[in-house]
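Encoded as structure tokens, the following chain is the form predicted on its own, with no partner shown.
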Amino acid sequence: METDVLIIGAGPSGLTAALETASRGLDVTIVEESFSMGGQFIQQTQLLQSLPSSYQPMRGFELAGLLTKQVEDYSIRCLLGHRVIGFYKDGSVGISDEINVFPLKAKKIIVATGAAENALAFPKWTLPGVMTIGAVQTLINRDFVLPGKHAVILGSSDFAMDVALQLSELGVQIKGIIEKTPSLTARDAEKVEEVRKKGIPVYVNSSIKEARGIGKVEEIDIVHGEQILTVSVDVVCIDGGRSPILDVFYQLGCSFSYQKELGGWIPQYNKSLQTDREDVFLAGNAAGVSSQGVLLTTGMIAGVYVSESLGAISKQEADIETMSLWRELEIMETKLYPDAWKARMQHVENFEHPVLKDQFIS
């Protein structure tokens, strides 16, 4: 099988990259491990306000449905339930549906593999009932299952605020949000205010000392200043942040550098979102963990530059379009995560003007 553009991952950034390339007449193939498109947006019921100007504010699952519909309107080859298992010496990509393996030859590759949640360990954290906030959201919105009746949330990002509010609306008693730093890490003031109005207790400068229970979590000890507070719960939601999924980049031999504000180790890339491999671009959380609007925009930027690299549009057209997209990205990212924007610009600068010859790890 041959294609102009192979996109690895059918999350929001992979889909916007597919739309940008397919709309310019390129042959596009998407490879996605799951059997649906849209990534984590499928589970998100919260209203997404900060999106690129080409999209109206809407809920996550609505946006996933819209992007999927738009992709289906083009002749894009969607290999759902397939995954990349390696690369052949001639550059072909090994694709598997878990039964068969076949090579796929692509002129350009856009890697949009997303991010994975990080765990926060504490004694007895493996008891049933302790789970990540992403897992909680999946249980609620995809499986229509309440994870429990009494919960605490460890961590305080905007995502944690979303989950706390949704659990509360569904009748789950939130017995506390536990944050190790002196203040909540959520940047969306409106969400924080909603949490405050619901009377959810917030414990800053705090941590979980231990969980206890027989066969499942039944109570936890919270270290709060010099106090130890014992709280009865049947759910502990862990918000440990997210890190980019990098397996494919390792296999491709890309180089990396560390940017804490963007989720840790990320591939090196320039302003075209092109890695140090000429045929490999990236998008979404793989380019640094950020907000939903930023993820969409990176997919669009990668799609435009891949189109230009394959001669589907002129360099002048690509530069004009991406200048506008980068401006939108800056506005969206600096609104909530200004440190992430600074780190992203530093990352691009380091790629284009390396200070040290061997500052990158590959």
Second form
Amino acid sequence: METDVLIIGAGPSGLTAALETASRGLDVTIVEESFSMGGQFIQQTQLLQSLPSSYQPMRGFELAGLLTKQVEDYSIRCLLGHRVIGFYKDGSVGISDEINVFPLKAKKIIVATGAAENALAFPKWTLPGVMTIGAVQTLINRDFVLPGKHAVILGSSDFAMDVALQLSELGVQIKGIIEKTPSLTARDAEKVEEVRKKGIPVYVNSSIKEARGIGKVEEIDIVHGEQILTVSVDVVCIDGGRSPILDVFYQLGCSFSYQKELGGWIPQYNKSLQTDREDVFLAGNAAGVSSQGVLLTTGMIAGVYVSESLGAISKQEADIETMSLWRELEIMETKLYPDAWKARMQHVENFEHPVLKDQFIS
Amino acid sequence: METSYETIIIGGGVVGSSIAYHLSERKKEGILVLDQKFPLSGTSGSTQAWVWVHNKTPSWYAEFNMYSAELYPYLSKKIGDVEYKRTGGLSPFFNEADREKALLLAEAYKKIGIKIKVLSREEALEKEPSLNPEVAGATYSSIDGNVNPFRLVDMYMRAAKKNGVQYSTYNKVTEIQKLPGKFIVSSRKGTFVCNNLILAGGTWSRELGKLVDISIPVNQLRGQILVTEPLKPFLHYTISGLRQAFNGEVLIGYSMEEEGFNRATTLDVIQETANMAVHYVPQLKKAKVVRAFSGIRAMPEDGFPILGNIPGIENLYVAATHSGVTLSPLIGTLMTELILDGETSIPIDRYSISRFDLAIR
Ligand SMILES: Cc1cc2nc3c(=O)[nH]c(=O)nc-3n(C[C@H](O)[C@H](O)[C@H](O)COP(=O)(O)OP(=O)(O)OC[C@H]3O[C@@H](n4cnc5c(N)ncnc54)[C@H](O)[C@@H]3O)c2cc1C
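Output block for the form predicted in complex with the partner chain, input the form predicted on its own:
After this comes the whole thing, all chains and molecules, with the earlier chain placed first.
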């Protein structure tokens, strides 16, 4: 099988990248390990305010539906339930349908593999009932299953606020939000206010000492200053932030650099979202964990430059189009995560004008 | 950090760390290990880690490996649990011509005291019921086993540190100066002086040799290894090419490729490896492969260890080898004897670097 552009991952950034390339007449293939497109948007019920100008504010799952519909309108090859599991010596991509493996030759690859949640460990954290906050959100919004009745949340990002509100709307008692730093890390003041109004206790400068329970989590000890509070719970949501999923980049031999604000190790890339492998571009959380709007925009930028690299548009056109996209990206990112934007600029600068040699793992 | 040491070891892999540990057992002070990344970042962290004797040739090399394998039970007592299992080793064969070869090998080994049994098809299947029923037979030796390489290097390191050895990591050695009676070792983080210098740079040995104007002919040979999901314990023996670890994962790998330092994995080899494993143990067909990784073997030009002094440069030593996991207890012991006593309890002349042309090419 052959294709012009292979997009790995059908999350929001993969889909916008697919639209940018397919709309310019390129032959596009998407490979996605799950059986639906839209990625993490599928279980997001909150209203997404900060989106690129080409999108109305809407809820995550609505946007997932819209992008899926748009992609289906083009003749894009969508390999759902398929995974990239490696690469052949001649550079072909190895794709598995879980039974067979077949090679696919792609002129360009856009890696949009997203991010994975980080765990925060404490003694007995492997007890059933302890799960990441993303898993909790998937359970309630996608699978319509309540994870429990009494929950605490470890960590306090915007995402934690969203899920806290969703859980309490469903009648789950939130017995505390536990944050190790002196203040909540969420940026969205309105949401924080809503959480306060619900009377959810917030413990800053605090951590979980240990969990206890027979066969499942039954109680936890919270270290709060000098005190130890024992709280009975059946769910502990871990909000440990997310880190880009890098396996494919490792296999492709890309090099990386560390940007804490963007989720840790990320592949090096330039303003075209092109890695140090000329034929490999990237988009979305894989290019640095950020907000939903930014994910869409990075997909668009990568899509435009891949189109340019395959001769579907001129360099000049590409530069003009992406100039406004980068500007939007800046506005969206500085609004929520100003440090992430700074880190992103530094990251691009480091790649285009390396100061240090040998600073990257590979 | 001190800048002056009795002994500096460059390379903290299984070989360098074993030497550091064994040396520190007898001499507590003045040992420094330098590593360009960290111990286990090299070949020792990407290995099959069999402690393997059987079917190494010629028989004198097998004998050398046997002495090392025999040290393992004592080693575990001294440095702690390294998940060493003396499972016994099985090398299945699938045709009668191979039986002839196996019988010859067994004969040759007998002379040096390594017992190898040539098993019939029935005997092989009785020992390891999961083998392909089409097997023609297998060679078997009870001395073979395997170890957890991560624990092994970590325990060497902990024991060495307890004895006062210092480690400096992310500290690449970039220059070595030979002065009368001492070496000046320049590294990324500083300059150190020492009396004895040991080069244990594994697959990077050639580069290290260049720093002292000596050719250390060690080449790179890539191996790709597959790891399955944890399976219930079902493989009893270490089988050539595959073994089941403590946690139930099966490690599978046979490949050898000349790819320099490129540690990529390729589906070509992964698929070939998987097919081979299924041929040996058909029920692996159902196992899920969860990971593949590759390691770069440190392969001396003629395949045999390079051990001992470097002729013409006093107090400069080299230890570079394939099968470094198997050989590490013995190499650590012998290098310690060489450094402290000037001679070894088991002759290592055969492994001297002087068998090669020392001029840099
Ligand atoms: C796929 C595969 C399977 C294998 N299977 C087995 C097996 O089953 N049994 C067995 O016994 N052996 C096996 N081996 C071989 C065994 O793993 C190696 O022989 C052994 O790990 C070598 O150890 P080492 O300490 O010499 O090398 P390494 O672990 O590579 O250590 C060398 C160290 O030197 C450091 N270094 C290099 N240059 C510098 C410098 N300039 N400055 C500072 N530090 C430097 C490096 O960072 C590195 O940590 C296998 C190898 C591979 C790749």
